[in-house]
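Next up: just one chain, as structure tokens, the form predicted on its own.
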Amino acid sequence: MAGTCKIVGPSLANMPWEDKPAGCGEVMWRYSANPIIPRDLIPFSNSIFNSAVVPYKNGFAGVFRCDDKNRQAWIHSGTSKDGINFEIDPEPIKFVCDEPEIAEYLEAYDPRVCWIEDRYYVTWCNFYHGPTIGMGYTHDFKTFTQIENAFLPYNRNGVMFPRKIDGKYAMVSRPSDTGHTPFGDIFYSESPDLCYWGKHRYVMGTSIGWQSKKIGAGPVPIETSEGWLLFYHGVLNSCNGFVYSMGAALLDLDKPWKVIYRTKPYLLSPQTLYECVGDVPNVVFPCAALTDADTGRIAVYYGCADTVTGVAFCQLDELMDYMKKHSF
């Protein structure tokens, strides 16, 4: 059962879960049947990864990155009864959009989905004269409406907070460049109307080792009684290229640009075959998390080697204790 630190939110008794294997000394562990989504689940897909899953009705729904066999990236809608086995629409999402100027884009990838008040907001990397943060919403995962892009190019990893903070919508993002960005820090921004974003604040930047090249926000921040729990990816520039791993930080509830704790060691790094071998080797890229307030259970969905999708588990109390003992 959950202890002193509590998840602020509903119970989710039907969320996917697997107990920690006997003898495992890690704070986060992989699902034994990973990867849960293969690269060829739908016709003409080259790979399915870096995708977002949320509770929906009596099951789960989400938005999934599916690269086609032209090697173009698109986002697709999908559903699941158990959060493990998914049915994904073979056709990319076609947004309803009143602005022809922003409705035209070349690619869409790395989505996040966030429930705020009365709808599911979708943010993604939208290639509009360079990568920027595309935004839209849905009520039913069938009809999607596109709204204004959040920022100018170049930006990636736009992740919304699941409620307004001080009366404003809130988002973290990672300003970048035109290519495979060799730098990147996380910034906080707010908006009164989801159109105009400002009051940008620096949250945190690169550090040593596994997060020395760049970092970026992962799943929608999880509200807890002690702060916002933010899983994020960090990148190491090895002699064999970039290596993506996962860590976590705890941000202040009222001023989320203030970091309370931040894991110095990684929580999960590419070590299995499906994480180390694929279109982009050595990638663990978190994009979504499910939580159960009653038990403190957390399930994190992550992209593996830019090819398939996996899930890993942790317990809030154990993670918080680890963060406090192994923080910068």
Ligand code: BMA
The other form holds:
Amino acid sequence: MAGTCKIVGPSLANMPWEDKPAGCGEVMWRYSANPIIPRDLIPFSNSIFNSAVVPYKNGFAGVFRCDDKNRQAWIHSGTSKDGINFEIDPEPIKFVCDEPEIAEYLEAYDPRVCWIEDRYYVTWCNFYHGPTIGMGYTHDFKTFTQIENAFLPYNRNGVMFPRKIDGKYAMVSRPSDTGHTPFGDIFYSESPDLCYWGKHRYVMGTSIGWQSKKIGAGPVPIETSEGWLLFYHGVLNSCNGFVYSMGAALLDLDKPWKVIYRTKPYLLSPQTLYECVGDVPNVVFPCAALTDADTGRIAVYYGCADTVTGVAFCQLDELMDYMKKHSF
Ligand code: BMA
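With the form predicted on its own in hand, show me what the form predicted together with the named molecule looks like.
Whole complex next, starting from this chain.
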């Protein structure tokens, strides 16, 4: 059961969950039947990976990155009764948008979904003369409305906070470049209206080892009694290419650009066959988390080797203890 640090949010008794296997000494453990979404779940997909899942009605819904057999990236809507078995719309999301200037797009990838007040906001890596943060919202995962891109190109990994902070919408993002971006730090920005973003603050940058090349925010930050829990990806530039792993940081509740803890070791790195072998080998890329406030249970959805989707679990108390012992 939950201990001293509490998740601030609703209970989620029906969340997909498995207890830690006997003998597992890690803070995070994988779902036993990973990957949960195969690359070919819909007819024209090459791969289904960096995707976002949220609680919806009595089950779950989400926005999924599906690269097609032209090898173009699109985002698709989907639903699930149990958070493990998904039905994904074979057609990409077509946003309703009254601004033709931004409505045409070449690709869309790495979605995050965030419930704020009365709707689900979607952020994704959009193309507007280079990668930037696309934004839209839905009430029902059927009709999606596109609003203004949050930032100028080049930017990736735009992740909203699930409530206003100091009266403003809040987002973390990772300014980047046109290509595979051999650098990258996380910044915080705020907006009064989801159109104009500013008051940019530096949150954290690269560090040693697994997070030495670039970092980027993962799932929507989880509000806890001790701070915002942010899972993020970190990249190592090995002699065989980039290696993407997952860590976590705890950010100040009122000033989220202030980092309280940050894991020095990774929490999950590519070690299984489906994480090490695929279209882009050695990638663990978290994009969503489900939480149960009653028990402190957390399920993280992550892309595996840019090919399939997996789930890993942890317990808030155990993670907090670990972060306190293994932070910079
Ligand atoms: C990043 C993004 C992700 C991808 C990762 C590993 O730059 O493009 O979509 O999962 O690279 O290839």
